[in-house]
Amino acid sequence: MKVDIVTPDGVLFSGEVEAVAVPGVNGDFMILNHHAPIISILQKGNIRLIGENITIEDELADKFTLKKEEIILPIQSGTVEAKNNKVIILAE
């Protein structure tokens, strides 16, 4: 599925992933392909992008923690919208 992560500084990530986990205000939850449409507020925590061959631009690498088949981005707050296999995250 396509994921875009946008901050006040610009686009941090835009690419294909297998799953994305986000820190919702009622607890962390994961979004997979064909997830029901959802809009949620995010709280302080980590966004986890999960999948093989996920790439990020070199100049943004210091904002992420890189693990095997997983990229972690800490956030302070934000919103997430998922619909039709596209996830848009607005984060601070």
Contents of the next structure:
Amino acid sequence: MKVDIVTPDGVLFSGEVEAVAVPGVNGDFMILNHHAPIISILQKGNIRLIGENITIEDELADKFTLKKEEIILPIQSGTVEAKNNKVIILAE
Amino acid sequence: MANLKDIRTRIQSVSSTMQITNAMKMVSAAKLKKAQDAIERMRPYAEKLTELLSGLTASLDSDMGGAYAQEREVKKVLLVPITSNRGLCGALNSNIIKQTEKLIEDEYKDKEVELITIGKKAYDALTKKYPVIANKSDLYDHLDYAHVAEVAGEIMKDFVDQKYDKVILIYNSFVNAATQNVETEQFLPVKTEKSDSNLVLDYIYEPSQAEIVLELIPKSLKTQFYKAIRDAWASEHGARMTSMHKATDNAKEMKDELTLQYNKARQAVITGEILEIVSGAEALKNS
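How about the form predicted together with the partner chain, since we already have the form predicted on its own?
The complete assembly is shown below, putting the previous chain first.
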């Protein structure tokens, strides 16, 4: 599953992950492969990218929290669109 | 003809000016590159947002602008001229100031006009003549989305509270280093565009489609505001680079001219000296 995290100040992440958990307005939810097409508003919270060998660029590393097989990015608000195993997160 | 020492001093001062303008040109070229990169970087976000928004509004029947799209009888207008904090960048800032004055004197002559200036130059020029209620020049110190969104948010709130009936942005849009166009853009009320592009996919909407649109419109407004400032920022450095380049060229030309003058004067002095020696020798021979 391909995930892009885009902010007005640049693309923060673009790569393959196994799953992504996002803070939806009606509660956190996780998107896995073959998820039905969805558009949702995100509230303040953490985006969690789950998978092995997720790499992020060095200069952006301080925005993320790295854990074992998991990367966490805090956001203020955002929107997520998922279709055809491609997830685009517009974050602030 | 001016004496040698005078010319020499002038050559020296022109040279040092040339060094300064040349250095400023280099600095601006580097900053321009950065500013252009920043515009590039925000493009994916802006494009995706527009795509989502137009896809969502296309399949909705009613006009979904909400409070931000409300067209009212225009009584109070807010103008937001965006200039740079520093000068030495050609006609860039005076174009914006002129355009702002023109709008106040012509188009909104009978309306109540207030201004929020962004950039020290606009503030200095306009504050004496017109009611400038706020000056947001410090945005340039840390130019990022969060700070700009905050200012945009305040303006949007004022519009919703009916403090203003129309908000106009005046800024330089960046074409290339040599060209910047003065842009007068209606910020609020927002014009929602109906597009024909239909999202064929059946999406799950969370919450509802209409609520998502209402959530996305402020975001797209803030992005629009941010883009205007980013453009103004790039324009400033482009214009400064070009004008400093011209200044360096002019200084070089002037230096060449002065050097020629200096050599002519030097030649004249030598000729004069030889003439004196020869005529002195001639006088001795005759006696």
